[in-house]
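Presented below, as structure tokens, is a lone chain in the form predicted on its own.
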Amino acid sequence: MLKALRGMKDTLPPQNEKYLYFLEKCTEIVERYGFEFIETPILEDTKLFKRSVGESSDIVGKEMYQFIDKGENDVCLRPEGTAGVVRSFVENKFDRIGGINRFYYHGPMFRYERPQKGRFRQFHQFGVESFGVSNYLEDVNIILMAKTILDIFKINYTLHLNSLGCTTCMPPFRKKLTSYLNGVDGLCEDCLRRKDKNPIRVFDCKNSNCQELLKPAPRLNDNFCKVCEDDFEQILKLLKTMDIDYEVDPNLVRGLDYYSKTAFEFVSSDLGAQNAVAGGGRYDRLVELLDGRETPAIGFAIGVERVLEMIEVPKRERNGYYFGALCDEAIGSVFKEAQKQREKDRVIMAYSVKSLKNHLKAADKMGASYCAIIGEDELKNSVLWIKDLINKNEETREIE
């Protein structure tokens, strides 16, 4: 028997009901903040992710679904959403038009890694990207939007925050950190690889021995330039003013190379080792890195599968009509009336003749508000027998 590939699964009822409910609520919230929907291809040029996500990242180094297609193009299935949105932003010349552009997206992403609770090889993300605003207030705005989404689903979390500095304070800090790392023995292979490509990524290592070795390492928080220091302080001050709890986490560097300045994660204790349910940050250099004009930008993404484990869908209210026939002669009339009713309502029709009792059972099971029936008598008198399944009233109504 053919089966889905390991780490990839079907989304079936009732889980898909949760998925659609999640998308509906997220869309409502982000559109209130002025974001508009964007959709980018699932398949992209591999260079896009090597240049944006970074070759020091685990995603590019180990996890991409990469292959040569029939046209000899080096392509891959997208491992995350931001790079594709930025590529579209530049390709469609939004960077040249200027102004503020805010987008949201959702869809499948792909990473070849060991499947575990809350982590699959095909997974879904809901994300937002904001272009054209450098003000720290937009950082807070983005964080609040992610918080609002998690709050509406009653998800327990802790907000972790850090700043990754800018082109002024990062280069001297990188030199200082590299000097420290060169004097340390015992780092894992990943940290040795990251040390030369993007040393700040060593703080993302989950190896306990590496974490011990990194305790005396210099931290960016002690090496900020004045602008980064002031912006980060203002963000923390505003969050405190709004009674939003947070933890400053100097080890938080996110898993992607393109972040700068603000970085954040929402971490839930209700999950296992993969405990981040949402995360994001500022990436002011990425548009320029992908051949666009310098444009400040910030965004976040939510791991949908992780969130679905923790949300409950409200019981669906009854809605729409169930149409059924009591005799073969009535099937044509039922079909015609069901189709007319679909112009304004959800309608389910039974194609086979059943007893009234069985039609009512089926209508109840399908969550209809009304059960409309045509039998011999109704056909003769051009009427519909209708039962209101909410308040149990019955009536006969002329078809016209």
Second form
Amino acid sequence: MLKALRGMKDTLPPQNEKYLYFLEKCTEIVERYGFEFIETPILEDTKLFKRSVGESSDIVGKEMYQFIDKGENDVCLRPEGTAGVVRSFVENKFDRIGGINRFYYHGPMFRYERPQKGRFRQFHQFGVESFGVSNYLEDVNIILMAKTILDIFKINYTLHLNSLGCTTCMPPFRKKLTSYLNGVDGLCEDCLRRKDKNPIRVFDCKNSNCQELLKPAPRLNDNFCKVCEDDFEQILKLLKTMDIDYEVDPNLVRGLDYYSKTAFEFVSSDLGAQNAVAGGGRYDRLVELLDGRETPAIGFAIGVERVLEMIEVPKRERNGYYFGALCDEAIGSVFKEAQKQREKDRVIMAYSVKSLKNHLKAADKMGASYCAIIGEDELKNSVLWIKDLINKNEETREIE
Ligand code: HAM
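The structure above corresponds to the form predicted on its own; please provide the structure of the form predicted in complex with histidyl-adenosine monophosphate (HAM).
Shown next: the complete complex, the earlier chain at its head.
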């Protein structure tokens, strides 16, 4: 028997009602903040991810679904959504038109990771990307949006927050950190790789020996330029004003290379080892890095499977019609009336003739609000018999 690939799974009814409900609520919320839907291809040029997510990241280093297609193009299944949205933003010249552009998207992402609870090779993200605003108020707005979504679903989380500095404070800090790391013996292989490509990623290392070696390392938070320091302070102040709890986490560097300034993660203790429900941050350099005009930008993505694992959705209420025939002669009329009703409602029609009792049972099982029946008597009188399955009333309606 053929099976789905390791780390990939089907989304089946009735559980997928949760999935659809979650997307519906997310959409409702982000549209209130003025975000518009965007869809980009799942398959992109591998160079896109190398240049954005970055060569030092685990994603590009180890986890890409990368292959050469029949036209000899080096392509990759998207491991995340931001890079594709930025590529599209530049390709469609939004950067030249200028102004503010806010997008949201959802869909499957692919990372060749070791599957475990909450970690899949194909998973879904709901994400937002906002372009054209450098004001720190947008940072708080974006965090607030993610928080609003998680709150609607009553998810327990802690908001972890950090700033990763900008092009003024980052390069001298990088130098300082690299010279510290060059003097340290015993870093793991990943850290040695990161040291040369993007040294701040060493703070992301889970290896306890590396954590110990990094304790005396210089910290970005002590090396911010004035603008980064002020912006970060303003953000923390506004979060307090908005009664949003947070923890400043100097080790939070995110697993993707494109971030600058604000970086955040919502982490839940109700999940296992894979406890990040959502993550995001500012990436003011990325549009330029992908050949566009310098444009400030910020966004986040929520891991849909991780949220679904933790939530219950209200049971769907009864709705729609069930149509059935009591004799063969009635089938044509039932088919026609069902089609008419479908202009307004969800309608399921039984194709086989059954007794009234069995039709009522089937209508109940499919969660219909009404059971509509035509038998010999109804045909004679040109009526449709309808039973309201909620308040049990019966009525007849004239038909052609
Ligand atoms: P990320 O932190 O790599 O950020 O992923 C966002 C979320 O996707 C994670 O917090 C997690 O919930 C979920 N996720 C990641 N990997 C897996 C996996 N293997 N299985 C299940 N869920 C997973 C990004 O992808 C950025 N593009 C977010 C962003 C948008 N930053 C700015 N704009």
